[in-house]
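Next up: a single chain in structure tokens, the form predicted on its own.
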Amino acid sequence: MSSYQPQKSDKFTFGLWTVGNRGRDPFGDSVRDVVTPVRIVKELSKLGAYGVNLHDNDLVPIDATPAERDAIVNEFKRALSDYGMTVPMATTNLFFDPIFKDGAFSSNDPLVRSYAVQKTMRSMDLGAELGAKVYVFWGGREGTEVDASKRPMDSIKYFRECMDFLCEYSIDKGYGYKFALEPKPNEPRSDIFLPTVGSALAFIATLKHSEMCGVNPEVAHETIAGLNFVHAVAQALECGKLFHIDLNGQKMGRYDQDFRFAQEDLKGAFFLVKLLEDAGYDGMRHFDAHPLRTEDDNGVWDFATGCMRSYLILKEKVAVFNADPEIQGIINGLTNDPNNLAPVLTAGYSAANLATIDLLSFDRVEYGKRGLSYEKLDQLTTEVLLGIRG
């Protein structure tokens, strides 16, 4: 049995804001001391993580002078080098400062939108300096509580204008960024624009440089809305738009809990790992989660270790599932094609294929009586997860 010790090749990453979370929530103050970015790099490296990701202000305070900014960044770069860590992804905090209380890219105010673009460009400069190649956009304040306050078509237009501007900036600077939109249905706004993976993909198709834009789906965000996260990720993968992914745990219908990966819905986490591994996804496995408010400093690193171990354990279970002859026999039977019709549908419309489909004849009633063995398949999956098989 594997020791489940993470390796750099696993590409596990954490945000500075994740293990650095101090346990504050809307009803209670912080319960842990500040963990500096340099210490985060050191401790995560010891645990086997690949790298760290950051918002601009996770590292550099919003009001830092140029000299202060350079000193902070240089110290951080030394830590990355000393501990063999990387920064694969960067993003901008466009949600905390009061200026963004009614949106950033979708604000009604052109000054706010322009400042949001300026702040993002400076953050892109920082990310590029640290080696990031993926840039994430989470529109946490892009939404409404009062629908009369915004014309939603204008808001989407404003959002598009900002994204197009920033795409051109990346191209002009030669940064080579892949932009990843991170959808979420609500919180902190009542209703957030581009709430789901599907809506984000539709928006991306309207951008001037849609080829450099994809998505960064998060387990908790789709789950809040009661959606199937694995299906959302599959859609992104199928169209080549899964540029990054946020892994955590979430109970359906709750606030954004950001639990440790696989803390909730083990079966959903299993099928997510299976999807990523079977598809050969070669991006980061990024944990966007927070230690529980009950934890002290030791608990923070228990949390980080648990995220990575759970992924590796589930990855091992995927191998058992894929090698189980009874399970695979059922699955293979579901796609059995004795009439060789799949190639007809794949090839598409033609005179010959029209004739094949048009002349199709079979006993519909009897065919509808066939059992598909889904009960057995689901039970066998449960047994794999419980360690009974393999």
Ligand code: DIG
Second form
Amino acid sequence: MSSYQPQKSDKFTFGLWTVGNRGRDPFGDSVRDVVTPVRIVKELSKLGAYGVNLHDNDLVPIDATPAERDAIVNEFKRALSDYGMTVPMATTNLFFDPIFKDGAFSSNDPLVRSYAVQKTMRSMDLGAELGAKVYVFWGGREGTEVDASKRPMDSIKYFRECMDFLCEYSIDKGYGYKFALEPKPNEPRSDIFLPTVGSALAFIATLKHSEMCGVNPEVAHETIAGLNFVHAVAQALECGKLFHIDLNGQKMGRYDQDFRFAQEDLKGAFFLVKLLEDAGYDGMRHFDAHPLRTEDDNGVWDFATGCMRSYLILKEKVAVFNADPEIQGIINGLTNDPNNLAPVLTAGYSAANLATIDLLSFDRVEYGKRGLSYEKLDQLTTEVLLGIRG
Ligand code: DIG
Ligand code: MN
Ligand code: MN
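Mind sharing the form predicted in complex with 2,5-dideoxy-2,5-imino-D-glucitol (DIG)? What's above is the form predicted on its own.
All chains and molecules follow, beginning with the one already shown.
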């Protein structure tokens, strides 16, 4: 039995804004004191985390002077060194300040778009100084409440112009960033542009430097959209565009809850961990979640511990599932190919393969009656998760 003690090799990371969340919500004031970035680094290091991520203003106030900025960053860098922590990802806060109330990269106003690009460049400079190699773009304010307020084709064009400009900036500065777009369908805007992984992947294909752009899917965001998160991540993985991932928990049909990882859909979390581990995903396991408003300071670190423990426990259940002979027997039988047709479809169109497909003949009615044992397969999966198998 493992201790489920996180190791640096697990690559667990947390945003400063996660364990630093003070519990304020639209209907209630903060319930916890400020947790400083230095203390976050120290406490997460003690719990076994690999690193922390940040928005520019999680660390440096928007109105800080250059001297204040440098002092804050130097103190933070000392803490990272003292506690052996890294900063794998950085991002820009383009959603909190009123200037962005009607969007940043997709704002109608070229002055706002230009300021959003400038702020992002300064934030990219900060991220590079801290060693970040992934840069996330979450367009929390890119959207509408009033359809008449935007020409959506122009909004997408504006967004593309800013992304193309910033790709060039990263190249010009030699930062080597991998850009990761983070989709969300709504909240805080009524409708947010690039709402899902699929729409983000389509948008990336239209960028000048699409090769350096991928996605940062979040469990809660595809779930809010009513979609299967594992399928969204699988599509990103399959096309080499899973550059980062935001792990958390979410009930469907609710506001963005950002719960502790696996707090809600346990089977969905299991198949997500299975997908990532079976695929050999070597990126960060980043928790973009926050403690419940009910929690005190102790509860904050219970939250962080729970995120990592649940991932490690589910990783162990994946190994049990993958080694279970009855489960694997059913799964392996699903792709039986007595007529050797899979290689024909993989090889693609040719005279020989055309003839094979053209001449294909079988008893469709009888074949359609075959049972697939999914009832047994899913029950066995449930029993693995309930701990009575393996
Ligand atoms: C919210 O899901 C967003 C912001 O917290 C941040 O920009 C991004 C980082 O993963 N996720
Ligand atoms: Mn979220
Ligand atoms: Mn997120």
